[in-house]
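Shown next as structure tokens: one chain only, the form predicted on its own.
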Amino acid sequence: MIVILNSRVGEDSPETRTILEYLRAKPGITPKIHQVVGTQQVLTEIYLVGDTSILDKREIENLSGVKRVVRVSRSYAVLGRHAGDSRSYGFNYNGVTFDQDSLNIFAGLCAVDTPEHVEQMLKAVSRAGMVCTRMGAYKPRTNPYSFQGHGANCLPWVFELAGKHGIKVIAMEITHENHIEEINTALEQAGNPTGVMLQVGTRNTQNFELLKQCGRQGRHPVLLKRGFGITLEESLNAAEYLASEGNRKVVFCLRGMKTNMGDPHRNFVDFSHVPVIKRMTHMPVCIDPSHSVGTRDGSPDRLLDSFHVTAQGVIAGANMVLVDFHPNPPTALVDGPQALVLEELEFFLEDIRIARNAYLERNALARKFHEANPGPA
């Protein structure tokens, strides 16, 4: 059960502290207490564990400071867009709103190999009017003698580079709780020109002990991916890890199911769940079309299988896309043959606004349909 209170009642409010009173004093509930940092506001929640079902759901809306009560109808509580639960939220970081309505593209180096082709990439997104990049410093391999990433050592001059060309958030996969303090002490003694959002990769998406640690600290958002041996479900619990310690700021990535049924693309594309996400959640969706397809095969149309996803996942309403770009993918360490080059890189953005607004004329058209014929949605 959360109990939502009015936008006037802070945690520390007089009204909140007689809820929280008349919570504990009911047996078998623990009340927890949770900010929801919205774009233009932050609101109060309290999350009621235990045997909700005792308690009377008006009575609580009652009390005084209370807007109202949501039963909670998925076992990712905090995350989860419960029955009747209409609200609408997410995050801004570091000047950039990351919510269900906007759309951010992180074109970017899935492996940081050296300063002058991070220096390349940096120059071509800032070039296109963008904010935001991927740049790997920290690399999971399958082959334990494949390059790692270069880790921590990179860092000073990649957060450098970002704030000498604008840039406000990079996605950055980590691996291991010690890379969060990695990150953090390299962009402080670079005096922190850059954002980073954490991004825990599919073969962590159900280390908790990992999740935990991004969850307890407050400074980063962070990028889960799907993982891709697992449900859906388990997915959106693994996500739920995060929200359970404290971090609410989470975008959840599609990046393909791992089978040979979506065989010559190196994983099954499942962008088709982009609006279910939506749905069954308040997160933000992204998709990651480079290691969906993993080639840069194309079609007599002269449109690549990457471009094509993309404007799937795109078309569906997704919020953010994550994709490989190298200035010579050759020679690139890491997922060279997937990636896209600079020259394509406006291409893909003027696809993507083609995608962006179908999908935008789409939903003008849904809400004019439903407001001449109110019902079931």
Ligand code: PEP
Second form
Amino acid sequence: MIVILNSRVGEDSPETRTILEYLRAKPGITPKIHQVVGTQQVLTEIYLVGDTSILDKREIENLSGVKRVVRVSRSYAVLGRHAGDSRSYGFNYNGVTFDQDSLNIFAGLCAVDTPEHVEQMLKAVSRAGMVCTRMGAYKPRTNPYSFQGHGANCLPWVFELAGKHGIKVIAMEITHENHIEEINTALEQAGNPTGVMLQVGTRNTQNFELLKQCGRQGRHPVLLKRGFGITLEESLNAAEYLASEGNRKVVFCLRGMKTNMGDPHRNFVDFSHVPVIKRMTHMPVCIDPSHSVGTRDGSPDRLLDSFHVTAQGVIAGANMVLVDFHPNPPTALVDGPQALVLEELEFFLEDIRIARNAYLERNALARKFHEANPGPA
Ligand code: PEP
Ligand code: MN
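What does the same protein look like in the form predicted together with the ligand, given that the last one was the form predicted on its own?
Every component of the complex follows; first up is the chain already shown.
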């Protein structure tokens, strides 16, 4: 159950104290207070853990300061969409808005290699008018002898270069909670020139201790990759771990499922789930065409499969695209064969614009239909 307070009622107000006292007096009920920083306003919500069936919804709604009480119908209490649930969605991080209406492109290196490549990449990103990128410093590798990423050593110059090129948000995978501290230290030392979205990779989707640590720190948003071999429900529960620990700034990323049914793609592309996640939760949805397709193969129409699946995800309403580029893929230390080259960036972005406009048109068409036909769902 979620108790939503009026927008003027803050965490420390007398009304909140009275409401908490009332709730704490109920047997077996633990209230947890959350500040929801939306793009429009800050809301205070109280999440009730325990057997809430003993509670009288009306009685709580009559308490001073309470706007509404939502009975949680699914296990994704914080991130899920519930009946009659019109809470504000999305968040703003370092000047960039992430919600279910926006679209942000994160083109960048799968793995940081040299300062020259990072600079060439960031120049291309900022020349294209973008403020987000991806830069892998900690790489989880299948083979223990493969390059594991430069780790903390590269952070000072990566952050400095990002600041120089006006980058606001870098998606950066972490594989251990210590990496959060390393990132924070490097950001402080560089004078916070940029922001970091902590990426939890598909191999760590159910690393619950890592999720809890990412959830407890409220500073950085989290990009959670869907687990490649678990159900959607299990991956959404993993996202809920982040939120239940206090961090609601979560973007959910589809990156394909591991099965030979997807051959010849590296993974079976699952972007048809974009609208499903948006229906079931409040999370913005990201698609990762690079790790889904995993090749530079193209069709006779001269569009690469990765372009096609990106367009398919964007036309279905995706809110973020995470994509591998490299100035010189044959020299890339990780995932060179799937990287797009810098010369393709404008082409890729224009193709996305076409798909995005088609999505917006489809959206307007649906609105028109439902205004004229209020009956059908
Ligand atoms: C990545 O984005 O670099 C990555 C390793 O992705 P995934 O966790 O989806 O395999
Ligand atoms: Mn990769």
